[in-house]
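Okay, so here's just one chain, in structure tokens, the form predicted on its own.
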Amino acid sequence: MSIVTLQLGQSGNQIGFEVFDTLFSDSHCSQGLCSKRENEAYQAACKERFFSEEENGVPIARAVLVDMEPKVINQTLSKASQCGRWKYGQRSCFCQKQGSGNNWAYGYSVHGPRHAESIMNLIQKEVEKCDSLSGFFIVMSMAGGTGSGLGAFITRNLQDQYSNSLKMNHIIWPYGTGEVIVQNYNSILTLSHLYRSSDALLVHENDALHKICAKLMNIKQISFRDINQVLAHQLGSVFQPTYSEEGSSHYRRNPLGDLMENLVPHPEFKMLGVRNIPQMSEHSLAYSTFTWAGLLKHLRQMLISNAKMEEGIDWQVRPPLSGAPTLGKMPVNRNLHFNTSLANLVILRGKEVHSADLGGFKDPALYTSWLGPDNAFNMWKTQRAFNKYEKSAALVSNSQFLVKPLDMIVGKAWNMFASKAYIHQYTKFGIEEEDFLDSFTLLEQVVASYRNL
């Protein structure tokens, strides 16, 4: 089955043009330390999701790409061409010459109304060209106008028009810092729409990826494109075949579908998000071994510490003690930070993926009281390596990991909504302070219903 990725706004497209990079590169590969036999049905796999065939035998992604500006889809193109090894549709892209000005009310309500059904019917005929669709894949950032607005209205469309198809909204968490002075309105307006309209946001914070390049990728001058080859091969990690069930050599067909059934139990809960292990530079790889136990025993320990990467891992926080009363659960819960998950998976991709033992994952102790392991806890593997990789792992995981921050994002909205500071920005184009009011309910509704995970 196939993924239709959309590419909205400058974020989304460039993240989108080193999502498929990477996919294409992983699935031609030469190191996949496997058969080719094995080889050649992983690389058939990726491309009927991802790609689709043109006559000259170069693959096309499957991909609409929108922004309100030119600049960045044409340098996505040319990037796309240059390479030869794969390309975008010749009209798979949508642009204007006006962007959004930062301001979500800009693109949801001006851009959106104006362009959805253009953009509607250029998604159509991507839809089209699938033999059978998995759902859609919506690239976007949630702190600028025309990803966060406009990406905003498409989702809403795409729910409207394609109901039985799974939405998965990749979401840019904007730094803590960032440039933009309304992005926390932005931010809150962009997540309480998508929480009504898409089956699953998947969150990446440009706060952990900058880390990641500095710490684990020891890049001194950290580019944007450094931080999105991050981004895509954690997302690569995540997206790439694995085999339908223990002992299969089939892969599976249906990776939205599957992600959503084991990763999103209830529509209260639709924050997702991805940690992989181990992640370095080529040259730090060249010089690096790894077992599966020591891998997996550094994953749990980032799940349940809340860490983004391996270095610096709190190894002080422990899950509380299996059976112990719930009442005494939730203090040892706040001191030490323990991050309580509904729902895991663990992908596995290499040697000897067979002998790799995830016990410590079906510990009950990791999960909300409602919820067992059995039901809460799935792995995927492939003795296919990715992207150079010997050994590797991701977790995609459902739990309090977004708390602090979207706590943090909702305050920092509510203080400059509080003294209605740049409302006006808004209200010029149709969003109502009551609009305001509702996204704030909403999400510390999702606030509190992780919290009391």
Second form
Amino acid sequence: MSIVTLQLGQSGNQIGFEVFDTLFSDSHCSQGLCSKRENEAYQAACKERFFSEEENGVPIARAVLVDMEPKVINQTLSKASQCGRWKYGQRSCFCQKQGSGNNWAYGYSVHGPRHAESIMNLIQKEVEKCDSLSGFFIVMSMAGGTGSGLGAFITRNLQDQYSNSLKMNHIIWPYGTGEVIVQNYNSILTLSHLYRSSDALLVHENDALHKICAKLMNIKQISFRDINQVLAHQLGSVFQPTYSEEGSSHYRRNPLGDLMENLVPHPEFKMLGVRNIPQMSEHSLAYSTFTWAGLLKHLRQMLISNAKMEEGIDWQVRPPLSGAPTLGKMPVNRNLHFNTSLANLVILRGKEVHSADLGGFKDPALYTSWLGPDNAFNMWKTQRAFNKYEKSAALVSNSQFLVKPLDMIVGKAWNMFASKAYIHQYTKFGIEEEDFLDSFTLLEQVVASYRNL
Amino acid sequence: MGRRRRPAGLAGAAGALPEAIAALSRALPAGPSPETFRRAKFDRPEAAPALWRLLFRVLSPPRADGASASRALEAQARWVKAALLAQGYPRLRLAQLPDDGSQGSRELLLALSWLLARKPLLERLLARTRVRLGDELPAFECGALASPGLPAPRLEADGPVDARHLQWLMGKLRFRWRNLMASQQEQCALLGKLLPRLESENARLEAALEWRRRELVFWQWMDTVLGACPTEAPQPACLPGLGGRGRTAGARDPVAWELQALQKELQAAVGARRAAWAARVKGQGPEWSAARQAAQEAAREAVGRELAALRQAWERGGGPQPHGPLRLVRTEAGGPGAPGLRAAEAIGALRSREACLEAALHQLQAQCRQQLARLAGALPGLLWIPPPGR
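Having seen the form predicted on its own, can you show the form predicted in complex with the partner chain?
The complete assembly is shown below, putting the previous chain first.
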């Protein structure tokens, strides 16, 4: 089954390119550590999901590119066709000549309605090329102007027009000390709208990715390209093919569907975070070996202590003492730094993957009282190595990862809102104060639900 | 057509023969047009290439089609001749046809009829090019059918159920429903792709049925084709490969004489080798030959036992077990048994085979151990360290 990607705005397009590039180079990588037949099956599965075929054999990414100004789209298109191994469709782009000045309301109320029809037509064409549609993957930033406002509008349109298809929004969480004054307003409006019309919100924080580049990859001058490549590696390790069940010999047909069914069935809990281990520069990779036991131990502690990467993990954080958890009562001895999970998905790729022991993730103490590990924990695996990492493990987690950052943004936005700062920019284009209040209410509810896990 | 004398007893309307030929032409893969058949009766050269190609297609092994179909007509003609010879086709005139594929349509027609008459050719061809619907199971995987089903849904513990848990389950159900919709759409799309192929296969199957109904007319017509052939000159007794160079009967003798001499030479060489080997072996010592004899005895016994076991299994299993791909067919539980292998039988057959093989393995291991023990005893000064115990 195929996934149609919608790349929105500057960050959406830059990230989308890196993602497709990573998926393609991994699927054609010769160091898969598996048999030729298996490699071909892996390649075919990846291709069916993300690329369509053209007559001269160059795969075309199943993507629609949208931006209000042409610069980034043109750069993205030329980068793809230059490498010559895959490309974007000729007529899969939509762009205008002017930007939207980081104004969420303008993106949502003006650009959205004006251009929705053309954009939906492009999406429809892409959908028709698929034999079967698994769902949509929408890449956008949360706090920018075009990406966020337009993205929220388009997602709502997708909800109306493709109500049975799955939608996952991939969101870039802005730097805490971002440059855009109104980024917190943009963020809460985006999040609240997406929460209503999307099925899952997969979040990557710029701050975390930046740290990974600095500490793990040892990059001195960190560019957006470096950050996006780390991001693409993490996404690739989630979405590349895996086997469907224990002992199965077929690749999973519907990763998006399986992921959502296991992680976000509850309408109040849609925020997902991604962690990946190991992550290092290609240069160091050649000199490192890992064991599954070591990797999984670190990954588990990253989950529990809400660490963003495998360095600087706080090993003091422990799960709360287990006793029979009683419903409706907060455990007294809860460790305040402990990250409770609602549901987790661990994806293992590489050598001897069958020997990996995931008992640590099935501990009921990691999970909330009303959902046991039988329901809450899932594992996918394949022995085909990913992106030249002999062993790699990814974690997609629906947990309290984002409670603090979300709470912070809501708090800051509320402070600005209380003094009505910059509100006129929004009311000018039809986003009223009630909309803001609705957004605050919804997000406070989300924070409270997650806190009560 | 009107000039042809109709053989007596030709039942049915005047159009029966053209319809029969048309049905045959539709049923054959890449079948030539009915006109080609008619032309072939009169040995028209333009009908020959199509018939060469048809015979090539019919005679070539199942999966050879891709590359071999593009072979030149000459290569195909040579191949057809060799294949027919290998199957015992009696008419040597076919072998004498020129390789360029330009002549001999009547002979080719006779060859095709010969193949059609000898065995269920059409059915075999149809089975070979069947559209696969994904409901097949190779025989050796039958054992994997007995896999545990989905785990039964767990009942939650007593006590108040958290509403959030129910919401979770509801959401899961909704996602599964959406995934099911997507899978069904996928299935529809794939079936849509499959439809044209199924339609053409149906057309061929219908043609084959029609052919079966009407083939009597065709055979009667073939009699006339055979009658139209000029009577064969007495064939010189020579191998077709020599291409009618007209060797006389007396010329065979040098060849046969040469063959006999070669055979005597070979026998002598083999006998000498055997004697030398026996001498060498005898020189090693009595224990070796005794060991060898004992091994031979044991091997003979083992083979005898295996044969007996196979015979028993054969008799028990009620005849030959089918090999190769088997299709999964759902039958009513407790309904009349359909021909073919039942899943339970397949499992039983595999289990008994496993038992036989295990017994054989144990026996061979015992033999090896005895042999080693004997060898160890026979050569003093040799230290024998067996592998860590089983």
